[in-house]
Structure formats: C-alpha cells, structure tokens
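To begin, one chain is listed below as structure tokens, in the form predicted on its own.
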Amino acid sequence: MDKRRREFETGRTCARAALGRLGRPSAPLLPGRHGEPRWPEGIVGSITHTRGYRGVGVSEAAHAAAIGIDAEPNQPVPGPLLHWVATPDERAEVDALLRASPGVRFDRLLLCAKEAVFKSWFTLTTRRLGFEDVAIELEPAPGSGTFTARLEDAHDRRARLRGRWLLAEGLLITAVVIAVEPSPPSAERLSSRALRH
C-alpha cells in the first residue's frame, strides 16, 4: 500500500510541476468519482506511473479536448492476461510483430496503447471502455511508432483515434491526444461572408 501511495503522490507532484509550466498556480489534484485526477478549469491532462517512472501530459483545453498517456515496462504481459485484453486478430498481429522485432514487447505495448485510449476517452465522454471495446492496430518503426484505435462506441464521431508510442530506457510509453473540433461557423459569420461575395 505504501508503494501505491508513493506512486500516487509523486504522480501528483509531477502534475503540479506540469501545471506550473503552463503558468497555472499549484493546487491539489483531487480524485474524481472514479479515481481520475480532477484538473483545474480549462486544463486537460493525464498521469501515469510504473516502477521507476512517473509521467504527466497536460494542455490548455483550448488546444486539446483530451489526453491519455500510459507507461509500462518493456516486458512480457504476465500469464494469460493477453487473452483477456486482446482480440484474436490483435493476438495474431502481436505474434507477427514479436517475430519481426523481438526487442519490443508488442504484447505489453498493446495493453499500454489501450490504457492511453481509455484515459483519453473517459476524459472526453465520461464513458468507461472495456478491453473488448477497443481494437488496436500497431504501426511499428525502430524504437517508436504510431497506432490506430477503433472504438465500439461507434455512435460517436471520434470512434477512431490515433496515438504514438515510444520505447526508451526499458519503458514503453503511449500517448493519445484528441484534438479540439473546430466550431461550426455561426449564422452571423455565414451571412456576412455571403454578403461579401
């Protein structure tokens, strides 16, 4: 329990430092109903922690609608966990990628990518996704790459998300940033544009 509390506290310390870089005053980040950090008004962010690493991503809400980050050790997924979190197609893709690039634990990367998607989607919609609700397609490159997430929450416009991943110092790090959608032009702006033409 002490280890988990220390991870929680150091994650929040990193978050306050990140907010300071945005020019925001230091303030406690209280947990929401589901344990998620409640960011100050006008801020979106995400926190991750694993053994020996804490990470935070923050942005002004004017620039990003949601952020999700996750970090995992570049080690095999323990036991039968992959069968619980991955579809048969995902497992087949992971097997092929592991044969082609054995230095990257793509099984763990798949889990890490899903976690980043979960965090960003919850920030955006306050809806929780299950592992079966997200299908990940990994796109590798040496030491880094991208991924695409297809969500079963298909009634929403953002049912397809793009993310990035990185392998550095024995850690797999994933990030998803959901862009702010441009506002549709107002009727007043449309009228004035029509009058000018």
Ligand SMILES: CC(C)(COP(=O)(O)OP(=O)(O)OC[C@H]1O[C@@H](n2cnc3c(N)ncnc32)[C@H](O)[C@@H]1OP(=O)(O)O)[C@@H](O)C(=O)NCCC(=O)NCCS
Given for the second form:
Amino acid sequence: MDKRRREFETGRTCARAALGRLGRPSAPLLPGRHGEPRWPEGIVGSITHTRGYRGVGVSEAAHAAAIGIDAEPNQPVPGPLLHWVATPDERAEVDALLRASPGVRFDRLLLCAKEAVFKSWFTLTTRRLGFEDVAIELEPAPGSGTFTARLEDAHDRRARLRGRWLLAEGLLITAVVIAVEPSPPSAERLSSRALRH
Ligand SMILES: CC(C)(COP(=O)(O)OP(=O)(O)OC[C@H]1O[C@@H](n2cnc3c(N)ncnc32)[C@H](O)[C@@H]1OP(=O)(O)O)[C@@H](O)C(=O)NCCC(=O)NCCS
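Could you give the coordinates for the form predicted in complex with the named molecule, as opposed to the form predicted on its own above?
So here's everything in the complex, that chain up top.
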C-alpha cells in the first residue's frame, strides 16, 4: 500500500474511533471537493498525519463551530520555506524564541499553527487562507503553550482565533477550536426582558 493511501486509511480508522467515543455509529468519511473530511451531520472535526502519527479531533457541532488540528515533526522548516510561510515580523519573533528556547522548533510551530488555522477556517467558511492572510503570535511555556491568530480572508472577514500547542515525543501538535456563536436572543425573550425593566 502506498504512503498516501496508508495515511488516509489509518486517519479514517482514528476518525471512526473518535466518532465512536461520541456515541456515533461508524460512517463513511469521504473527502470533500477541496480535500476536507466530510463528517456526519451534527459533527465537526479535523484530521492530521505525519510520519508515525495520526491525529483526529471531533466535537458535536453544538459545542464547536469548527476544529483544526495539525502535527509536524519538531524539526526546522526545510530550506527557504519559512520566507514563504512567515511575515518579516513573524520571522523576527521566531528567531527570538529559538534563541530563548532552542529545544522547540518555533519555525515549524508557526507553520503548524497556520495549518490548524487554515483547516478550522475552511471548515467554518469554505474559504482558503493564504499564509500571508494570517498573523500568528506564539505564547510559549515549557513544552506547550498557546497562540493567537489574526486573520483576514478574501471576503474581508476578520477574526482573532486562539489555539494551543504541545511538544511531545518529537512532535509539534496544534489545535484551534472555533466557538459556536451565541444565538441572538429571540424577539419573545427581548420583549419579556424589556417588560421587566
Ligand atoms: C490541506 C492542508 C491544510 C493539509 O495540511 P498538511 O499539514 O499538509 O497535512 P495534514 O496531514 O496535517 O492534513 C491532511 C488532512 O487535512 C484535511 N484537509 C485537507 N484539506 C482540507 C481543507 N480544505 N480544510 C480542512 N481540512 C482539510 C484532510 O482530512 C487531510 O487528510 P485526509 O486527506 O487523509 O483526509 C495543506 O496541505 C494545505 O494545502 N494548506 C494550504 C496552505 C496554506 O496556505 N496554509 C496555511 C494558511 S494560513
């Protein structure tokens, strides 16, 4: 079996196990037109694979609007790719973080964070972000941390997303969960509130 087919199938095995933990029956998880996984009605989720690792995050759609996860080896971003992925400000931030904590490949973490943001935003909007559309601020702590992503998409929609990251067993793992927007109060509730005031 070739590598791509293996990672697709083992990723799907993890995804079905994750659905089982939510009490959902096994279901075919076909890819959408843009490669995104198509989850059963009422479920949001995300899949990642890298050498020796498969990861899946799933949630009931009532609890999360979108999820994006990504895993990368804790190794330098190859060649000149960082110049393509990161803005000058992000590169300066990465350089400073690498000097302070050389055990964490913050250059690779930046890429990993952008991929998680990409997947969550695509799930929410079906719009693709470019690397330049997202500015990441990494907030490190030993072996794990958080990050903030400020983004603007092709429809001029802006957002500030929060994510988490972890370094474990040589892998960097990032996750972004976009919260469900609270629904506006119904007209009925508004008028009863107005009556009480
Ligand atoms: C699609 C992409 C996000 C996948 O990330 P990756 O690090 O290369 O690979 P991963 O193994 O982590 O993820 C692959 C999984 O992502 C999921 N995926 C693919 N396209 C997706 C999309 N449009 N939206 C959400 N998830 C998607 C799939 O589940 C896929 O696994 P599967 O094919 O087995 O189902 C990446 O290849 C890509 O095209 N990125 C766009 C480039 C970019 O601009 N990124 C950042 C901008 S902020």
